[in-house]
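Have a look below at one chain only, the form predicted alone, in structure tokens format.
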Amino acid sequence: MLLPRGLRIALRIASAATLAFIYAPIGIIVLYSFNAARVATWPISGLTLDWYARALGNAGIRNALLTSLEAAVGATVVALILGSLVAFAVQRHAFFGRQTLSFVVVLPLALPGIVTGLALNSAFRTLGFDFGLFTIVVGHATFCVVVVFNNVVARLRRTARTAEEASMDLGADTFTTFRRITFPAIRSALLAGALLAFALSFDEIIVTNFTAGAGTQTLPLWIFTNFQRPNNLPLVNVAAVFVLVLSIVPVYVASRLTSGTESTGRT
């Protein structure tokens, strides 16, 4: 049915509204990051890539970025092992409590970040783990499982057996099967779950907050530390956009991945 036309118009400047909203702060925060002047005065005087270049050269900020390249892999691998071995539980066996076992997996993506956060910090403590890496891994694969789960989950709902049973009637056994059949019907939904994985694992900071440690910084807490600095605040935008550049590419092929097959479970 056609809509009048005074309604097609109300919803575009509605549509175009809303992604403003949305998007004009992000925005301003890259155009920041070219900004000549140290201080952020609108309009901007002059454009340049100094400060990418400081940056750069940034002892913190690269110590920073490797941190938080090195939990998101280890949040991501741990994710995809934990995740998909419950997303075959859940879905190709019948037992008691697969429902409630499925509400728990999901659940941490639900919890506010500072009751996880606060959580995983008491436990830390109460097992005498010393913060650093290894609690931040630990920290991130909580909520990380989820988007694997979902992920998988979903697309074995859509993955018909009969290729499976077929492969075993005629003499392959379980790691054939897996490999031959199984594995390649879910390989883009695990490749997608880890692209989101590693995306909300890199620009987490709540739940990274209570189980760093004093001696490690992943770059998200490097920006929280520095933002009230006036003179790093030229630098905190540049960091900034790496943030935004490592989480939305990494989300952008996942949704090309599992674009109208199934659901991502990014909240």
The other form holds:
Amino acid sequence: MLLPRGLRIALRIASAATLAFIYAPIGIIVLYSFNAARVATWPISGLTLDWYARALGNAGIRNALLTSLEAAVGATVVALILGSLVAFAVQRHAFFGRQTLSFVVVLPLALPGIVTGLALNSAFRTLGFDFGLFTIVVGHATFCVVVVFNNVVARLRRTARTAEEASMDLGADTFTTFRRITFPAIRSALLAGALLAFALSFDEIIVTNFTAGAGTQTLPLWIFTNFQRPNNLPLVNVAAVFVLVLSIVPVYVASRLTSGTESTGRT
Amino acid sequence: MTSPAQNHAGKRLRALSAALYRHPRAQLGLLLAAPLGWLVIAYLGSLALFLITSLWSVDAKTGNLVTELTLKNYVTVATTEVYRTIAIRTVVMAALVTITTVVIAFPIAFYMARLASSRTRGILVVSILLPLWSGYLVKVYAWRLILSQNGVLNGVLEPFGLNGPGYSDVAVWLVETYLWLPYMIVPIYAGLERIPSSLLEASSDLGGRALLTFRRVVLPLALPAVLAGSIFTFSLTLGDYITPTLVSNTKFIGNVVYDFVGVAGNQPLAAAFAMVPVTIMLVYLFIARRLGAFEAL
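The form predicted alone done, now the form predicted together with the partner chain:
Next comes the full complex, and the chain you just saw is listed first.
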């Protein structure tokens, strides 16, 4: 479309400004994690790696980091299994309630997180589950299924079934065909889905807050309980950078894996 | 060489494979058993329980759950002045955030979809998706530092004799807008990209200037995409209790629900109040679907 030159320049500037708006706070938190002073004043007084050393030496942060990793890996494994199963069922079979099932998969992300959190909280209490790592994993897996599902469905839709049929015609059974043909075709979609699920789980707080219980802390929960303690401020900054890196890097790798051909959007 | 045992196992696997091939229903059953168990029974079951919980009550003396059905909680939510104020405040905030994100999202989405080279577009799409997916709490916390008394914003504004919003409703508006902006950019970008160039050319051939073409052609065609994005911005703002906690002293629906569970230990009342955003979202989704937003998702 032909646009007046002035308008084109204005759009370019607006886009650059929007990107700057999106990334400035992220840059600032990274900068603050190296801040020499205890308080977050501006401009910062000097740079230091001291807080990183102290954060790594802090038992609370280390335990929380470990819990977060365990929860994210657990949720990712469950999401991988359930998400791929639903994807194969929906994409390869016609059955009653197929549309509804696709909708139910998306529901945990579409409803406000507080509703999912509260609902799971009530269920765990009523059924008498002890709150802890297990309940965190259940909560995370529930909303992570959709990202694996989306990636695998998109890939299956684009993968012709002829290769599978050829494999079977040549005498391979269902399992051999899956191992040699289907799985290699969806491998990178599975990996991308797994990375997104990991990222989604790693920085989750809204649902986690309702499913963790008093004794267990993920890294985001540690931040949430410490952000008001002035003494811990520099450590919170470092913990925030940990969460940021461990959620943003998987998303970046996932986006490279699917290189824009598949849905990295939430729906 | 395969051992007899392996061979035997191989035969059974092959027999199973053949059986599954002949009975696609059995195959489907195996595929669906675990996911249905988890999502339908566990998740939908929890949601149903949540709905029922809102009809229970808590014994004021003992603090125990009373599982007799009552509409008491809903009456409390509807008739208590402060809860009404908070509900209205939250909905207004969600609407403001939605409008602001549309205004900010449009120029960059348009640039991405219509002006950028395919290389730049690829980089921009990834740059928008990264913050969409990650670092929610970290971003809210970053804003808490930025908006603090001696923070970045006041530091930057001071030479001009200005002051940042501090921790306030304006701060909540700013931070929610920041958080959910990518959720608006992505669908609008996708929607604008789908508009055929021929339509825009036709408009300009017929004498439509850029602004007129935008208003009469681009905007109506992008409306479903805007609605799709607004589902996210609206829903996410309605349920957010972290942002108000970190950057304001005001209570929103999410905070009250959270306090009902944690501080007051009143699950039933929490569930009843949480039905407010759920109901709003269901109505919203119904209207959005009527207006064609689901095709734009």
